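Let's start with one chain on its own, the form predicted on its own, as structure tokens.
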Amino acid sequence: MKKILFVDHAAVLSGAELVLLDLAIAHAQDSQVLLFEEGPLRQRLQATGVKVVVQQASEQVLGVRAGTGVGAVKAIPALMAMARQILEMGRGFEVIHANSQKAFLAAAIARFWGGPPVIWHLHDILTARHFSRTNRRIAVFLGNAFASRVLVNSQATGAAFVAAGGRESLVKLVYNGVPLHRFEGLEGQAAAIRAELGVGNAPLVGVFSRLSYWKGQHVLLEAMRQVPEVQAIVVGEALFGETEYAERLRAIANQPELAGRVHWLGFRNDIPALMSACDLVLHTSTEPEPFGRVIIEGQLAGRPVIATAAGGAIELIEDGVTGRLVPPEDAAALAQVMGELLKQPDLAQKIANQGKMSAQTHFSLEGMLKAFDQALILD
């Protein structure tokens, strides 16, 4: 097994991150993880014993914004300090694991200086909407220049990049894994959540992911008036300075159409049992997903999976059969599909079995593991 240093700029516990943790796990023996910034990633790998070192990083390269240009340029200073941390920590290491696209452009130049080889895991779909044109194109350049690899979520994340002017040729895809366990005894759990919840007997739906208006959450809301027997629970906070969407879909909440009917929870580490508890898992996203853990997660949980048809998400979900798809940002049609598998709870349980079968046996953390081991043979 390659000693490895995994890199993120980011200590929060995200998608990305958590893919993170679940790979350091798997390698804690040889590796390391160096963080950028402290975080719970810090205290959920420490807890798992592996080892972690955390290097503060200027707010300087720390709060620059993927839309934006200018901030990446005057951050450069700050990135070569990174840089030079990568290649001091990154001796006695075979390979630097970025894994996002900050932590990439540091071991980047750090590579360049003559540090270990890297693999860049880009999590993220390549756009203008997302990254602007200075960001694409540094980190496109870079990758072509300095990554061993570049690991790729879904075949919608390749091809962005390769859209981008990125080397097909370096691009491995490794799908996302999700831990088959976290997932197994969740029958009972689902009444005493909803008892908690104060829901009775109302159909149940439920969002997960951190508050963006990317993520979607005001779409449910749309929705939830067309189908006012619904109550959702809303779990995921703001992340990266989007406290005013938060606040905004706090407000929509609050009218009377809604009120009363939509449970904010905050993080929460209860996700599988939470999952249980609803009738449908949502996935709400107004732009193409990489990937979208949520749905697999749900699936797993054994709940019909609503998904907005587009990036990942059609890689993850065959309509009609192991789950649903929607247009994004279409309320209307979100509505609709909900209405119709509340309506027929066979239909929905027929979906709910068969796209817990395909995550099973597509997407377990296992064969997440075998193919990022195999990624990182290099030629």
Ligand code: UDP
The other form holds:
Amino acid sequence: MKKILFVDHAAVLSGAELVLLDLAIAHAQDSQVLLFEEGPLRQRLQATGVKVVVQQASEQVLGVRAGTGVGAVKAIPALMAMARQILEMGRGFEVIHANSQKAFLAAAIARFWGGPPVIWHLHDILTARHFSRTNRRIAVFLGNAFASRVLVNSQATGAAFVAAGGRESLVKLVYNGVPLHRFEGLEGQAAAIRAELGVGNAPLVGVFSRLSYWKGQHVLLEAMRQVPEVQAIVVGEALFGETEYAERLRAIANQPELAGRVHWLGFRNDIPALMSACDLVLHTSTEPEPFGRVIIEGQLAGRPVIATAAGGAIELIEDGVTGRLVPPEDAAALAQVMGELLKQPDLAQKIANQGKMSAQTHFSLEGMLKAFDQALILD
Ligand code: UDP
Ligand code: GLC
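Here we have the form predicted on its own; I need the corresponding form predicted in complex with the ligand.
First the chain shown before, then all remaining chains and molecules of the complex.
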């Protein structure tokens, strides 16, 4: 196995960091992880025996949001410091795996200074909606000049990189995969969770994404007005400073039509069991989702999934076969499809079964690790 230095600027548990966790565990024997902040990812890595080093980066770089334009210039000295740390620690590793955009920018500079080859694992769709022009230009320029490969989590992510000027020959598709065993033996847990929530026999739906406007939890709340019998669990918290949005959601949920119907569960580590307690698993992103782990997780939990028809989600769901797709930010369409599936349990079960088979076939951890190892062979 290759000696890999995995680098990520973040240590929160969002989808990209959960991918890193699985990759680093599989490569723990010969590899290490470098993080630029303290956080739960460090504990999770260490608990499984992965060697981790944390070099706290300054807020000047950690605080820069993807949409920031030329203002990000202030972050350059801090980025250089990160690059020096990667260069230093990178000695003795065959390859640097940069799992976040900030980690990649620093790793590219380290490569320029003579560091090991860099693999950029791109988890984001590089479009104007998410990234400022300056940000995209710099990332794509450095990608073309210094990345030996750009791993993308979906065809949609790859296409956006190329559309932004990225070299197509660098791109390798590595779909996310999750450990299938986490989704086995859930049968007994659903009833206990429902009892704990006190939802009785009410139809229960769930969203499992971090709280952020583009994850679209507000679309679910809006749709619930049109399906009055439904209750919902909202699982996840604001991971990247979106506390204002989280407060807005709570205010909406306190309105009379919704009061008592929305259960706020915060960040949880028992996603498979929570999903199994739901009649429907929903994905409500208002923007193209780069991949959408929650979609394949809902399928693996054996629940019918309704997702937004954009980005990577289209690669995970065939509408009407392995799940249902609705247009982004269309609460009326979401309400209608929720109603349809809740009224037709046989159809919902059929879609759920087909979705589960599809996810087991295409999105297992083994599949991801195999694709990852192949993508690391640099010729
Ligand atoms: N997740 C979790 N606990 C929560 C909410 C979400 O562990 O309370 C996990 C979820 O199971 C999924 C990941 O966070 O594996 C989110 O990944 P996804 O690709 O759906 O979205 P991202 O946050 O990466 O954009
Ligand atoms: C990012 C994307 C998400 C994807 C995850 C793992 O966080 O937003 O869609 O599933 O990375 O690749």
